[in-house]
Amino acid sequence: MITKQSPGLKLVLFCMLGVSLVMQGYASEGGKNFSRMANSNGETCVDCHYFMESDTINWNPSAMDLASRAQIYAEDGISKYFTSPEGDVMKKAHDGYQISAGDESGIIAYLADLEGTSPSKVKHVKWRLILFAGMFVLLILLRVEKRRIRVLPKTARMLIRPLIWTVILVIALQDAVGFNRSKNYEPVQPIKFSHSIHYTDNKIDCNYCHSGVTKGKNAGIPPVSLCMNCHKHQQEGTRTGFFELRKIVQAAEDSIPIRWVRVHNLPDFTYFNHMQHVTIGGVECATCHGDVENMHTIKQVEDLSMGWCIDCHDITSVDFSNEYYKLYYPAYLDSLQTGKLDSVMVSDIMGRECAVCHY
């Protein structure tokens, strides 16, 4: 049965129409505005604040985490961030922009658009599965076509099956070597946090956030409550102002963990002691980790394989003034004061032991 909508009903729907075409319009504008707005510096806020996650530091928040806080724009405005901004970091940024009434309503329209919406990443061509797969296409030219393959000279017909098969062997091999290998992995973690301010700069020990790394297994993540011994008296950061720094608050008001995305780490059946290492052993943070304290973003230096870690064992000595070893390792200790070796390496004492690593 086909009902006759109400004269209100049918007001109330044009109404609705009327007023998201509005705000269409606005967004639309918005989004022009979000992309030519420049600064002193002709800096646009496109520039600093990203759609798509890139290679190179970029300390800003992205126009996906200023859309998060569209509704507190929408209730506070977004003008004071630009002729009144909180701290130095934003007061750079912004210095020479101009927004005006109707802009800040378009911009606010724009990045409610945008709510919900992450950074994309960057895709790389993905070169050796393209000379793997195209290896396997020319096998296939080579045997379908056999009369124009004559052409060539007998030499390169001789020569160019082998050399195929050979560079698909070699990609096949190292692929399957590096398999579940995390060498220069660098993840996107859900909070900006650089190495590089908190340790070079301001004298922080990798030990007060790393507590366990002298006295366990795990060197351990750092909780809200550490951060919050000192963001609770600091809460502008060095590059990315309040905003990076303003989710640690959060998190510590909300009492929920920050999801820090791990970057080293090793197989189950693997076993690993920080505190062997460093307090017995005193092996250098950087010699598995590399050069931290000057990283602002953290990635995986080492490839951390059974290989590379035999390898460190075989040319790393014991350093004997260590009481631990003096204990548990009397017969090489007394070799080596009555000059009978002159070092002992790390694989002399169970270095090399499958039992010691895969238990």
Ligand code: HEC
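For clarity, a rigid core is taken as the largest C-alpha set superposing within 1.5 Å between two forms. Numbering follows the first chain given and starts at 1. All values derive from a computational prediction rather than experimental measurement. What changes on going to the form predicted together with this ligand:
- Annotation: Cα of A38 displaced by at least 2 Å between the two forms, core superposition.
- With the core held fixed between the two forms, R262 has its Cα displaced by under 2 Å.
- In the core-superposed comparison between the two forms, H274 has its Cα shifted by less than 2 Å.
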Contents of the next structure:
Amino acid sequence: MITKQSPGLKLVLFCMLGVSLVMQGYASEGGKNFSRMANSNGETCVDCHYFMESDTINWNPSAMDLASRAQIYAEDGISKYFTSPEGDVMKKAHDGYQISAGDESGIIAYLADLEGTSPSKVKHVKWRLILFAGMFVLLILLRVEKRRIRVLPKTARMLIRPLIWTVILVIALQDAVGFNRSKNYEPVQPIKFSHSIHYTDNKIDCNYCHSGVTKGKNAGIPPVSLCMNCHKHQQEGTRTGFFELRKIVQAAEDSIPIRWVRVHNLPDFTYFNHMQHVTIGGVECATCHGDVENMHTIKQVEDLSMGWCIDCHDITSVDFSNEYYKLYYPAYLDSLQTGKLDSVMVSDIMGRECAVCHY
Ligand code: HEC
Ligand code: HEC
Ligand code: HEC
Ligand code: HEC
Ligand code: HEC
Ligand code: HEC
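Switch from the form predicted on its own, shown above, to the form predicted together with this ligand and output its structure.
Whole complex next, starting from this chain.
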């Protein structure tokens, strides 16, 4: 603790306070400009560079995306993005802006302030987590009350404690059962890669990128080098401009893999094999992954529970024209040929054995 401050230290502290107030002023002015300055279409910065995660994809860089590059703007300025835009998308978006030097430093200070905040935090408050933690705080308070304060009647204490434990157990159990059941999970990915644009608009086959799918257990996520086959040449996107594709070029140059967020994920103790389903079983990707062809961001549509696997195995018949089955299940083939059975279900051949899916 400082008991006696030297005048020098006071002056330094005073100057620091002054600078920080000026920066605060800049930042708050910049924040106002960010939601006020309009281009020739009447759109303000925040109309395009917005904060919230939304249900439809925002092709423009978000305000947080810009904030992550605040350092670069502090060195190079941002007016060049208005006066000499990098490409057609930016030219159109930033058309008609007049940015003074003051506006510029204000906006940069504002973005620097914003750096490190994340959009999801604005939207979802984790009430369950707060409730869960709150219960433990209550337990502690109850204990303090019992030891030190002693105002509650004994019966109240005896009732409240089990009640708290019940709430804790219910939350814990719900989370344990729901563990890994991430139906509708749709995480934000580090690059706005769209299946709809690549598969549906540009006719790129699933196997081109997920080449493991017909050969083995994992479908696999393509490496940056594969993206570069095309994006070496194509560096400006119709919707995203240079911003997203620059991340690919940058990752390829630095040889840093892109950290895609895994969407579908079975627990470690289960075994699932793509080749078996896609090549041998002839199941379409869409049966398990939904309408990926029209998704801009990937979303898990099934719960991937054990019941889901088994339900399908129970109702799906095995195609015995396939040589694989003829070879491995001669007894079933015989029953089918003599008419003893009309169909053989997947569950029949695997006998619902736990060990096929769990090792
Ligand atoms: C141009 C390359 C490319 C093509 C073509 C492509 N994908 Fe993908 N796919 C990716 C990339 C990159 C990811 C990881 C990023 C993401 O999840 O969006 C991915 C992710 C996925 C995922 C989620 C993986 C996870 O994390 O659980 C599924 C499912 C998927 N693709 C299915 C398909 C299907 C089905 C097709 C064909 C209709 C297809 N993909 C075509 C590149 C491609
Ligand atoms: C029978 C259901 C089913 C079918 C059919 C299916 N998948 Fe999957 N897929 C899954 C499951 C389950 C996972 C999660 C696997 C895990 O976590 O081990 C998964 C995971 C993935 C992944 C993520 C990671 C990886 O490398 O496996 C991709 C990519 C993927 N699938 C693409 C495809 C494509 C492309 C097709 C069609 C050619 C396809 N899947 C067909 C059920 C299926
Ligand atoms: C076989 C060629 C090919 C491959 C491989 C490919 N892309 Fe593309 N990509 C395209 C085409 C074509 C477009 C459409 C350009 C447009 O319309 O703007 C595109 C557009 C994009 C866009 C911008 C969308 C927009 O409209 O602004 C992004 C981002 C993108 N790709 C990411 C990736 C990533 C990440 C990979 C690797 C996993 C990848 N691409 C692999 C051909 C490819
Ligand atoms: C109509 C939508 C739109 C409006 C309005 C808009 N922008 Fe942009 N902005 C974009 C798009 C799209 C890009 C990415 C273009 C590209 O990379 O080719 C971009 C790029 C930028 C970049 C450069 C990102 C980088 O690091 O490469 C900055 C900085 C920026 N905008 C700031 C602003 C500011 C400040 C305003 C308001 C004065 C504003 N923008 C208004 C759409 C918009
Ligand atoms: C949409 C239908 C469908 C779903 C969903 C499905 N499967 Fe299958 N599964 C099949 C078909 C069809 C076969 C037959 C192919 C074969 O015999 O290899 C099969 C075969 C298997 C086999 C090989 C059985 C054997 O002895 O050859 C395993 C293991 C398996 N599935 C595991 C899973 C797991 C784990 C899940 C859930 C994560 C799952 N499956 C979800 C349709 C499905
Ligand atoms: C067709 C594949 C398949 C078969 C057969 C299968 N399981 Fe599972 N099992 C799964 C999958 C997938 C999960 C993961 C479910 C999840 O994450 O919610 C799972 C989860 C479990 C769990 C964890 C609890 C839960 O529901 O999450 C237990 C325990 C379990 N299985 C036991 C068994 C036993 C015992 C058998 C044999 C009677 C069996 N399983 C047969 C696919 C299968």
